[in-house]
Amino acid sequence: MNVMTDVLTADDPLYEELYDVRKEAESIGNLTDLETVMPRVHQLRAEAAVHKGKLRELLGLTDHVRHVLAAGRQHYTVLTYAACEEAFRNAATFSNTVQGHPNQLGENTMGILEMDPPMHRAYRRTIQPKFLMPEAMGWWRTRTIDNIINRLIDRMAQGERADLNLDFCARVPVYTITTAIGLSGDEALTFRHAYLNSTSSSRNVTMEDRKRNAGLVEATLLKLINARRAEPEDDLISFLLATKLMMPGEPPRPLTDREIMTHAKLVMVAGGGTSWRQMGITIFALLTHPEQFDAIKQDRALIGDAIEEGLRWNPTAPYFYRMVMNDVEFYDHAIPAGSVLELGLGPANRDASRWERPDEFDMFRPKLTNMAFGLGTHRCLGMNVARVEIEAGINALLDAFPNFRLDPGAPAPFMTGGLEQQGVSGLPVLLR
């Protein structure tokens, strides 16, 4: 048994620290009673597509600064599907630069989440080939996903009960991404823990500890980059070392170590975080809609429909920000340059002008594009890998435990977290 197997199947207390949705929101400082506020969000959307002010302000919630560059600026909240789509597709006016911030070592870094075209397009092309659907179905599954899922199924099969949130959903994405990058299994949780405690959003973490954690993250990645430069392997770091950045008007060049590290941190934290919560949301939806779950048991081809409906019904990252780059008239508002848009992907996915019965989970509804992965230039890089992880995971659970169901003796799961990120409180199940 190798190191990865030991760590992957261990009862590490870091799982409970890093993969409890409520604790995550408490540590960030944005825990919200979602059941209470969502009816008011829907009411606001029905009143107007765009509202002046922060959504938290409109809801009477305490303030939460998600991006340091957004602090102190006038905000506008966008809640309908059409308005969100228009903003997403106009990157020249509504910019991603609002997400930029210096790291804890005092250096100004920028990843593709903070970039606009043409820079964004050039940098995204350096990593995009590894995230296309053929690669997700091929390289990602054969190198990481299937092996990890099988090990977790074997671990759970030793018992009669499990919390699928911690025992399965939390582990599949973090080890998928970690292995793909080229880190060993025992580095996965410590890397994620250090990174999450190195950012400006970390609460109850001293500046000294943030810098220490940032240094650990940098040292880990630099060590890996140097090792792969000396001896390439079949992983993302080796792929990035071999690729070329092609900026318009400039000769092609290799990525710098800093650029490779920025890519690696993005895929590690985004892929290991959002996929975990979205997988849990999909399974939660099926376990609480038994007729649709039964239909999937009869026809596994419906799993893809359930995943897409779960993304529409409860996207795990429901809000994104954009910086307004020039004065613009937008849905009856004269919005000045320097303002910030809060794009409500979650509310847009419940827009009654686009979907009938929008608050219901119904995987049989007509197929329409939803906002969960964004639209336009910044459509989620890892969406294909996430879909493959969730579909492979649900198939494996049904193969091993065809009668798995919610544990009636455990607390009933519910949606929780912050307004800006949400997931399931837990998934306690009987396996047989």
Ligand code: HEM
Second form
Amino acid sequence: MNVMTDVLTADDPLYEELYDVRKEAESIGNLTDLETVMPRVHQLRAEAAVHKGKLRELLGLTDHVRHVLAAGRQHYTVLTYAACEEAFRNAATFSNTVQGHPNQLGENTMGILEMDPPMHRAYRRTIQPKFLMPEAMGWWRTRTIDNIINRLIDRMAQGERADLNLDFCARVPVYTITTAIGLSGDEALTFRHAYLNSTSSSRNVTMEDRKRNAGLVEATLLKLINARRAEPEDDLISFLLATKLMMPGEPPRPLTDREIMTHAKLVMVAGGGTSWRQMGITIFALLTHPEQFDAIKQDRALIGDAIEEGLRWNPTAPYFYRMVMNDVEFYDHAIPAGSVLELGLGPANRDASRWERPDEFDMFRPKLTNMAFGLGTHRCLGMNVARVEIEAGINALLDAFPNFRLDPGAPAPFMTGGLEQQGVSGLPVLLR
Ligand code: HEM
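Alright, leaving the form predicted alone aside, put up the form predicted in complex with the ligand.
Next comes the full complex, and the chain you just saw is listed first.
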């Protein structure tokens, strides 16, 4: 068999550096296993839907600042599904501006994630068409997802064992997103590495390194934009070059290079880590619930139900923040403008008033919307792509290795990470 060994399929040590959920949480400084605090979260939710204070304080954990713009402000923690939904759907009072991370130039860098309506709507419309379900099933899947999945399966088929976390789940999204943008697959890993090292203030990276990496990311993207402007191809950058921004009250205009770069960087960061970790969580759920895994082997149509239940049970991004824009009465609290709301998507997804036996993974439970992709204005742009990546991934694993199972000789995997991001410690499996 002729297996291509490029950076996506090679044993690059960068995978171990970038795709270790526990180390990632340690380097961010927020390591807390959500499962261990869940009993206390249930107690707090039963006492009140909304609590004054950060969830970390309420749980007795050391402080950790996720967003610079939230530092030093009074926080309120939202734990029920109903209260989270209300906050998500009221973008005028509960603003996304708190998620901005102003860079050295004073610019905000998180694009639509930190914008409020009506600006948010105008910008989101310039990119959204590429993320609808038909595009996810068609363009994304045929152009990139199937390609990388097949190559990774071929690579693993050479051995008897694999760590599906590193050998599979980590590699699918980074390749998918990078090549969708228009970069070559070979650039995927180094680009993600440079990007992560250019942004997060809590990583162990010096300011000098951060600037150097930011420069590298921008230079790579600018080169790509210029190349596609000269000669368009079938990729996101070419799509964004051809699109028009329609801001209310202004004539339609093309996006600037900086606006295109901001879109590309957000998609890169939002789509790289999340799908990796969520694919691992779904496979972990199946490997540790053999009767449900067997049901899927009999009827592959159930994979979709397992993905949705995995998202409810353990969403990879269980916390998001909002800035309170005006004084507001909210669930028995008079919350002053300038406060920060912590929206507990993870806790809301375990709300016992909505789901029976909320801590159990049960893909046969009645189908109800869960919060893993958020709700309302900022509902995840990439959710269809994520679902297709995970579904195509699990289907391909079962086609190639119908008997894959946890390796009893390896350490048992467990859920880990931080309050704001979680995944599995590893997925060591026997393939045959
Ligand atoms: C299972 C995987 C994923 C999960 C659990 C997830 C979760 C979320 C959540 C909860 C939000 C809302 C944030 C907020 O309300 O402030 C969001 C927004 C977003 N996601 Fe995802 N995401 C996933 C995969 C992806 C992928 C694959 C992409 C890109 C290809 C992506 C791109 C985005 C973008 C661009 C936004 C901002 C949308 C906006 O502000 O309008 N996500 N995601």
